[in-house]
Amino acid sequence: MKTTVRFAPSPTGHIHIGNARTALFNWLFALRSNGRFIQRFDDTDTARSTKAFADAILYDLHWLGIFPDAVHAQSKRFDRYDDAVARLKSAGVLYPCFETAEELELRRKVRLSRKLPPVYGREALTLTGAEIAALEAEGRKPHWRFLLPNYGGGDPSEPVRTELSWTDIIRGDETVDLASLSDPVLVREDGTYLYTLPSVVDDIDMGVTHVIRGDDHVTNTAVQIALFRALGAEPPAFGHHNLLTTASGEGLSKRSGALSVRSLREQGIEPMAIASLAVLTGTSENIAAIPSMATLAAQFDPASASKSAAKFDPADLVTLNRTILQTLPYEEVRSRLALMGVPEASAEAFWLTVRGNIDTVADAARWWSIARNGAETAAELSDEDRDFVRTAVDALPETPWDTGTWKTWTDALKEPTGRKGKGLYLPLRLFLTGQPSGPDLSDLLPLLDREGIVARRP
């Protein structure tokens, strides 16, 4: 069976580099293997899930170069739910409750107080026709519970341990007690479905291998496996990678904004710095800039995540960013630096000049503002450095200038004003670019103009 992994957000935000995490270790594992990659919109909560949210999803995935092969909304296949229920409750796994969000509370509390585990007491099992008539008629609506294979064959008031384990292709050999957890409820009062039967279902249906996603979902995945096996299939492959969190160990929130891609891209950080980070923070691999996703594939193991969560530092994405933008081809910030107003003639030679030199491809326009007026503000030179700029401005050597230039006129300077090393080279760097450090001049003179550096002459 060909590899096929999923993502499956709700689209009620706009995702941020944690999701990214779980998107770009699916679409890695989906590129080792030659897999499938789907795109799943948990969008059954109608009030909070939006197209316009899931099309931001789809446009941040494709911005980090993930293209999924299928995608599809779980708010168009309810039919397929609903037969799933009809399943269920033909095989007596799926029953009726009738308590209050108050009621399960104080039965929460009861039992704490009496040193059991705060788990469903499984107390609408014991109900009688007529008690549930009674409750009906005061105008009650079930929610519907799924009844863990947590009872032996037994009473299924009275579980019994019972250890579901599994391999986990990330963590290792895997072990939940269901009897340590509630019956899940499958669907609520009003009949809309929680996230349980929609992912189980749509994983069957589309064949779904493996499963990869944060570790906070372990404890979810026992209860599928035996959703899974409930209906009939057999469980895909699971595996649970780290959650990222800042360097503060704080979690990040789709609802919040913080760090989403979408606020990261605005802020001039490439694709694959956040890949890099997303993907290599919380791992065995030192954090370093790839250069592309299929170089990130070709050395990523889900295995070497670590158990532990991921606490990363955002500034370390401008350091990533910068790394990447000094080897970042031309042909990939073209349409950028024509925005920019850089024309095509200066633009190659522009961006290989200034790129080892900019955080964020966005500060290349201050330096070509730089390259076609001059210094933003006129720069602080002594006496005797204002002086030396004049002679060097009167020795300016006429145009085409090409990348020797600078060597020539500079060359030209050290006898007659007896300068060498920075006393020749940064009063001129000031003069001509108002910073004491920037691209090498070589490369950058000849981008400049020559009648503009005449007419500031100090």
Ligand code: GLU
Given for the second form:
Amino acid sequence: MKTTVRFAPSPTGHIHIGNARTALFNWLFALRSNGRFIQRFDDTDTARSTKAFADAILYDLHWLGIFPDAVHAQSKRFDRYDDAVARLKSAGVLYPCFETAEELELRRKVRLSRKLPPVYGREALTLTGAEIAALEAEGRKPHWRFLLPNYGGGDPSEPVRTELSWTDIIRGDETVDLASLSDPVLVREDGTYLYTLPSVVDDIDMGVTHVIRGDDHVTNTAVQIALFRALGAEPPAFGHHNLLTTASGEGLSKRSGALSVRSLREQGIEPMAIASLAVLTGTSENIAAIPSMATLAAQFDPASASKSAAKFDPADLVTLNRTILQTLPYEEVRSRLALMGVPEASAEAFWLTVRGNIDTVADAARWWSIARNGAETAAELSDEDRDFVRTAVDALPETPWDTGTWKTWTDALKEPTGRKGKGLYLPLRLFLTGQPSGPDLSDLLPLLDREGIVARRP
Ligand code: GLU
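Just the form predicted on its own so far, so send over the form predicted in complex with this ligand.
Next comes the full complex, and the chain you just saw is listed first.
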């Protein structure tokens, strides 16, 4: 069977770098196994899910370099979930419950005081047909719970230790005792679905072979494996990765605005800087700027993720970004440079000249302005340096300029001015760019405007 993974966010906000980690673990896994990547929107909560967020998530994924083979939305598949519900009911493993939240809380407290595990005691299973009819006649609507197979064929009100195990492709052997869990509610009073059942139905229908998601879902997995079996399906393989947290250990949420993929894009962070940090944090690999998705896929090993939280420092994004830019090919920035007004004829040479000296591509706009219009603020030069710069400008070679012009020019200045090294280069750099450091002047000079330089002679 073809390896098939899925990324299944709820479209209730923008995805952040932690969601990107999940998406990338799946995408890289698919790339490595030549498999399929399904984008699934868990939008059964129709009140909070929006098409705009779904579209924004797809945009973010494409921008990151993730290209789904198929896109599905749970909101279009309610008939499939209704069908599964009918099957579970007729198998006797989905039962109606009428307790209110307050009643449940009270029972939980009683169980705790009796040193019993604080799980649902399955009281609703003992309701007779007449009692159920009476409750419904009162206008009460049931919620529906899945009867976990944790009573060994005996009395469901007395669960027995029932280990459910799987070999997690990230965490290794995992075991959950089903007796430690409450029967999960699959359908609410108002008929809406919780995430648990639709996810399983989709994974079956869509031929998902590997479910890779955050380790906040480990317990869900035990329940869902039981549900796969109750629906007569073989469960897929599961992998749970550690979650990204801030340095103080705080988890990310849809409200982590500054760390949303969209906001990072707006801050000028490149996709591969995000991908490198999102994937390599919390693994046994060093965090390094990986230049392409193919390279990241080649070195990706899901089992290298550790079991503890993946703490990360957003400041690393800037460092990684700088490194990514140093080798970023012109093709990747062609349209962005065009938007900055860099003419096609000089754009590639310009990019290769400045890419080693910028934090973000947007910084290139600043260098383009310096190249065309000179320093943002004229450098303050000592009297001697000013005289030297005047002499230098008078000796500027005629155009056309090439990468040899800087050497020709400065070599010719050495003898008459008696200057060399920093004393020769720094005043010229300051005059030409207003900056004490920056791109190699042999490369930069041919991009500058000779007439402008002459006009700005100090
Ligand atoms: N919508 C779920 C979430 O975002 C999906 C979990 C899963 O991958 O099954 O947590």
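Nothing here was measured: the structure is a model prediction, and the numbers come from that model. So that the term is clear: the rigid core is the largest set of C-alpha atoms that superpose within 1.5 Å between two forms. Numbering follows the first chain given and starts at 1.
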Aligning on the core only, does the CA of residue 116 end up 2 angstroms or more away between these two forms? yes
